[in-house]
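Single chain ahead, written as structure tokens, the form predicted alone.
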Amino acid sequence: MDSTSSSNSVAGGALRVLFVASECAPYAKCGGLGDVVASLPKALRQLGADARVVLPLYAGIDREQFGLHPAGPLAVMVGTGERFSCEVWEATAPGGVPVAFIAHESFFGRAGIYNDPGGEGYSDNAERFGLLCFAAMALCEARGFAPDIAHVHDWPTAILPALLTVRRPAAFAHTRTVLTIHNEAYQGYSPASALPFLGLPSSFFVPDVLEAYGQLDLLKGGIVLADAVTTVSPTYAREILAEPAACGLAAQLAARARDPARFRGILNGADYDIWNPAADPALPAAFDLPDPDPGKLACKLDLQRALGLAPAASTPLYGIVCRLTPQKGMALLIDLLDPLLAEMRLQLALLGNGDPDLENAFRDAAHRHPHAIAAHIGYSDALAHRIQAGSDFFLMPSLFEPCGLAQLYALRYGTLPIVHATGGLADTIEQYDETTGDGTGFKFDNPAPCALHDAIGWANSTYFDRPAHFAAMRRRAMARRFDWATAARHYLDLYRTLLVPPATTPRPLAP
């Protein structure tokens, strides 16, 4: 993060946006949050904003592979007054986005981002990501970068708005905060003993601000104290205003929603520089409109052979790329696999890992049906691209889905999504109309095995009985665009509503 003038850019010049986040692809990624923090700053810079990212330097980030270089020490004072010695590393992400990495061995030099090797969340996550937020502020002070907007993401950095209510460095004198909720289910529960480290008074440890069940609820604090709150799709913004989708925070979210200018659902985009079947290095054959069929068929046959499935051009192939967690609705599918294969002609290619019981269930299904089901337990970016390209249909039966990106990639690759109509899946997939042939996929409303069974059966019958509809839907899906430029313009509009004239002081946010 190079030096720049500290004059406030509301009066002129590029809007300055600081992203403070726990993930950013390709450096560190567990899910869609990492993709967003990689793509949104890139799109903002293309629209003229000066967007930059601050990220922890985790042990798993390959400094040589990603071209990181050391940029000097950074002394960071936390709420107790203790000074932590950190190191700053820097890199330039795709699209020219400056990324600063905060290195502190005892906090970030561990295996995993949030959890230990056994899958348990680190007990000091509040301190770890609190240090990241303090370091982001210290770095801006040291480099003379005065952000107009500090954009934080999910519970790990949701504490930054609270920190700014207590200590607002000069570089942040006019900074406004935006919190984006990528998944309400993860709230960052942490021991109350972290309050002194964060420098927050006991008055914050109340149910209306940071307390929940005797612990800190970091996401709740961000929802209450940020200047604006966004979610990653319009439907998800509506869903989380009530339980159970609000996960206990319906009152706080409803209070924010009373000012719709400062509570918005902004649909994520897809990075078509990366997800482009016409120029995807992971694919054995390129394809695109107006005639995708020859290349897509080549990708399908290659995928079937690579995964040990019976190569069959005429057998519909269903793809899945996801984390194997209860949220993703994979439990709806497990008990359907044997009856589906008994009733219908189809194949399934799965890539994912997560819940051990789900991993084992898919392994067992693949063992029972070796020529019809392939289960690759783990993750491979290249294989994810090949499954998107080689499949005819893409399964996303998520119980809830704040936005989802995989269905956007599937559309671009001509792979028709089959989705539960929730969150961003409802917003991005157009229901197939059997009368007209319109639509870009198949949606079901009830998250139950019987509804998923019927949706797969509907897709399969369309493939075999209405091939003209299937072909038209494939082309229509490939023509749809959910680009980041559109999302970035919505964020810029939000940022501008929050800007504070240089002569004014931001409203006090402390309770």
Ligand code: ADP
Given for the second form:
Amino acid sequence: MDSTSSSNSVAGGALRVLFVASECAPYAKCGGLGDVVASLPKALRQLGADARVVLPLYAGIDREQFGLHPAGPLAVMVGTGERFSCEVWEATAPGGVPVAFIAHESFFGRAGIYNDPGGEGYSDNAERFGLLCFAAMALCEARGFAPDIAHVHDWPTAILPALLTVRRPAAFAHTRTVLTIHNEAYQGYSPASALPFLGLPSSFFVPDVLEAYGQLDLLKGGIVLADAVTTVSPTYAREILAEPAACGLAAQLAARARDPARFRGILNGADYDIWNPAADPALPAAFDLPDPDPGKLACKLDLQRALGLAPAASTPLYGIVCRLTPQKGMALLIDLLDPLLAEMRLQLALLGNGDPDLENAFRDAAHRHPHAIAAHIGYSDALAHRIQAGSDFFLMPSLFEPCGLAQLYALRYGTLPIVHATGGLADTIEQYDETTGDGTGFKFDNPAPCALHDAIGWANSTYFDRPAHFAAMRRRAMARRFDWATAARHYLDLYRTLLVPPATTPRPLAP
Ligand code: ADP
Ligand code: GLC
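Write the structure block of the form predicted in complex with adenosine-5'-diphosphate (ADP) for the protein whose form predicted alone appears above.
Below is the entire complex, every chain and molecule, led by the chain shown above.
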């Protein structure tokens, strides 16, 4: 065993890390959470930890395409004492990460991960993801895998620390829990009637633990009860200590932040095995440093043709790939589109889906300006890669952004991000300096249409008037790295902190 792996071992064996999550690319992904749960365990394994993932087997996961194989039945006891008959399927994810899928037809055999086709959250999400947590515990018990760390993500699995407080299976006797908050804005409000299913006593249903506005607040329970809480960038870790970013949980988060060893902002990484313009199967041409321009231009012309935009090498092309939710700040852009096109030469290629009003607003704009605006409403991994590669600038005017991965991918593809300086966008993009030509993108402070307008104007004038700066920024952006190994080392450091004997580390509130 080399020195790296031995330093990530417990009592001679590898550090065992169990990820319990609702998304993991390529199997199930709505946004960046899926990317993180794919990449972080892989990076942890590369550093010698035994990281594994447990995920629901959603109806949308293609078992054949992803090489899943059945691994037997699993009886899962929930809080009421009722036994659920689940099936386990297994696969090995890229990087050798073992992934176990929990199949239960009535809970997971649905079209959506969180929502029905109308966009309404399933009313039994607390039970669905509660079952996932119980199943993860039962599976570890059955397989003799005793996790040192159970790492849970966002509201869907934030309930696991609470479940362990009430009933600790033998395999979890020494397990410490880590909750990563990827987005404070989603807290998993659920009916209190889910408490018996979860096996939680009514003493948990108080504002200091799980109650908010008469409902269960699953994320809050995790924030209060996990052994450590992390979020996905240093700036967001500061922002969520106060409202409005805390979304009502400033008091709980500030309480956790009093112990900085157990409350950390760890910047996400980008998976450069997947986001690599030199070897990207979705692209018509490869490109990389030191001379990215010819390949990047081929990608741009191909994208313009594919989306019905006027094929114009010298018209700056702005790309957008995002969930169309209020978070992403697209409302700032909508009313700017007509004036921008009247004032400046530019094109826009958007890929996104979500809010029907935003979807329609972009469709309408594309109808008004068919040669300058393309709006692909939907979800497409391949098109996401092509937009990242073929665009000159990447727009991410998010009102808030815990980390953001899309801007990291844009950097690697030489597509200069234009971002609101918030959360991880503030941490990862270096402001353009017009006097020196330094920087990797364009940041604005005030999330208002006029500030976005000015930032786009600044980017456009840099493209036309300071081409040497633009070219140097593109190369600088492509050379930046936000690798997962760095993030994984921070997580390992945190995990090790938690493994010190509990006598010196009092738990937070336990009802
Ligand atoms: P968030 O997690 O808030 O959605 P991130 O920037 O962290 O934001 O991650 C977004 C991820 O989801 C990226 O991998 C991006 O390419 C992908 N993505 C978002 N919307 C779409 C879409 N409509 N089609 C394909 N990929 C998408
Ligand atoms: C969330 C956030 C995003 C972050 C992603 C992965 O969806 O909105 O900023 O990058 O999770 O952590």
